[in-house]
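Form predicted alone, single chain, as C-alpha cells, below.
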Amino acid sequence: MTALIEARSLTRTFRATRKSKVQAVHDVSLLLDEGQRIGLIGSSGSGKSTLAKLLLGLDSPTSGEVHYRGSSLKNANMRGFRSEVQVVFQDPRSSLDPQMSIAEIVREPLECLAVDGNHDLRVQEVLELVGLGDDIADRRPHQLSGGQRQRVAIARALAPRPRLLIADEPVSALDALVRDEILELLEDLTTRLGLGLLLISHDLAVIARLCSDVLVMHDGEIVERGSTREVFRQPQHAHSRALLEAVPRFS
C-alpha cells in the first residue's frame, strides 16, 4: 500500500559561513500515512522543524526526495497535496493574518485550493468542530485568546478536509489549562476524523498522550524509532535516554 508521504534519504545542508556548512537533516527516511499518530522528539536544534518544512514542501532537500502518494513532490499534484497535508504552527499569533477576519482566515485555503462546495458552510462546520461559534467569525485574531487563536489555526487546517496534520509544537505557547484543552481537541479530532498526525514536540507528556509511535531526532538524524510505550520504557539510544531522564515521571 502506498504511503501518503514517504521521505527518502532526506538531507538538508545550510551554509554557516563561507567555508563551513551545517547539516540540519541527514539521511532521514520515514513513512506517514492516514490514521497514524507519530511523535517527533528531540532537543532544540536537532532538526525537527527543518524536517517538517521538507515534508511540507516548504523547503527543498539538498539530497533525497519526498514522495506524495508514490510520486515525487517535484512531479506530484500539488493541489491535492496541499489539500491532504496541512500544518498547524507553534504560534497562532504569527501564523494568522491580523488584517483578516476569522471567517476569511478559515476560508482562505478553500479558495486558494479551489475546493468544491459551499465555502461559507464549510467555515461554519469547521469552526463548530473546534469548539468556536459563529460569533467570532467577524473578529480579528488580536481579539481572541491564545487558545481561541490556536483553535482557529486548527480550523483553517481542517477546512480542506486533510488526511494528515503536521503540528509543530502546537501547545508550547499556551498555559497549562488551555494546553490540555487543545490536546483533548486534537485527540478527539484525529480519532473522529481518522486523521494522521505528525506531532513535533519537546514535551514528552504530549507525545505520550497523543502518539502511538515516536521518532527520536538528534543532530539531524533519526536515532531511534518505535512504539511510544516501548521507547519511553526502554530507550535504546543514549540521546533518547538523556531526554527521558530529564523528565522524572518517564524515567
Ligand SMILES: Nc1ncnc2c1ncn2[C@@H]1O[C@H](COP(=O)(O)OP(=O)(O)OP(=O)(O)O)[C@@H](O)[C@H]1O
Second form
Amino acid sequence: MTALIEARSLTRTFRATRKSKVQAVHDVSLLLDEGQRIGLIGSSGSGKSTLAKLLLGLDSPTSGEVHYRGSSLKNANMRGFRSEVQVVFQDPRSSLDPQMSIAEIVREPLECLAVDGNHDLRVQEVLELVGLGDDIADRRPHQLSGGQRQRVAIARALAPRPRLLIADEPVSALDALVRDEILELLEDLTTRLGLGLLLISHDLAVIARLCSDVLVMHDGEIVERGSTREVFRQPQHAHSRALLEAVPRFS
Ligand SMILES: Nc1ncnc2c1ncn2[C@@H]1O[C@H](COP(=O)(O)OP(=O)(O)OP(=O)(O)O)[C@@H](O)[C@H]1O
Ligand SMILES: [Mg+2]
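And the form predicted in complex with the ligand, for comparison with the form predicted alone?
Starting with the chain above, the whole complex follows.
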C-alpha cells in the first residue's frame, strides 16, 4: 500500500546569523498511512513546526522530498494536495481573519481550491459536524469563545474533505475543560471520517489519547519512533525519557 504522505530525508536549514546556520530539520524520513494518527513530540525548538510546514508544502526543504500518494510535491497535482492535506494551528484568534464572518471563513478554502459541489451546503454540513449551530454563521471570530473559534478552524480545515489533518498544538491555548471537548471532537471526527492525523503537542496525555504511534524529535532529528504505548512505557532514547519523566503519570 502506498503511504498517504512520505517524507524522504527532509532537511531544512535556516540562516541564523550572517555566519551561522541552524538545521531546524535534519534528515527526517517518515511515513503516514491513510487514517493513521501519529503524534509528534519534542522540546521547544526541536523542529516540529518546521517539519509540519514542510509536509504541508508551506515551506520547501533545503534537501529531500515530500511525497503525497506516491508523487513528489515538486511535480504533483498541487490542487488535489492542497485540499487533501489541511492544517489546524494553535491560536485560532490569529489564524482566523477577524474581518470575515464564520461562514466566509469556512467557505474560503472551498472557493480558493475550486472544490466541486454546493459550497453553502458544505459550510452548513461542516459547522454541524463540529457541533456549531447555524446561528454563529454570520458572526465574526471575536464574537465567539476560544473553543468555538477552534471548532471553526477545524470546520474550515474539514470543508474541502481532507485525508490528512496536521494539527500544531491545537488545544494548548484552551482551558482544560474546553481542551477536552476539542480533543473529543478531533478523536471522533478522525475516527468517523477515517482521517489521518499528525498531531503536535507538548501534552503527552493528548498524544496518548489520540495517537497510535509517536515520533520524538530532538535537535531537528527523529530520535525515536514506535507505537505510543511502547514508547511511553519504555522510551529508548535519553531525550524521550527526559520528556516522559517530566510527566509523573507516564514515568
Ligand atoms: N523562519 C525561520 N528562520 C530562522 N530560524 C527558524 C525559522 N523557523 C524556525 N527556525 C528555527 O528552527 C528551529 C526549530 O524551530 P521550530 O519552530 O520548528 O521548533 P518547534 O519544535 O516547533 O518548537 P515549539 O515547540 O516551541 O513550537 C529553532 O531553532 C528555530 O529558531
Ligand atoms: Mg512549534
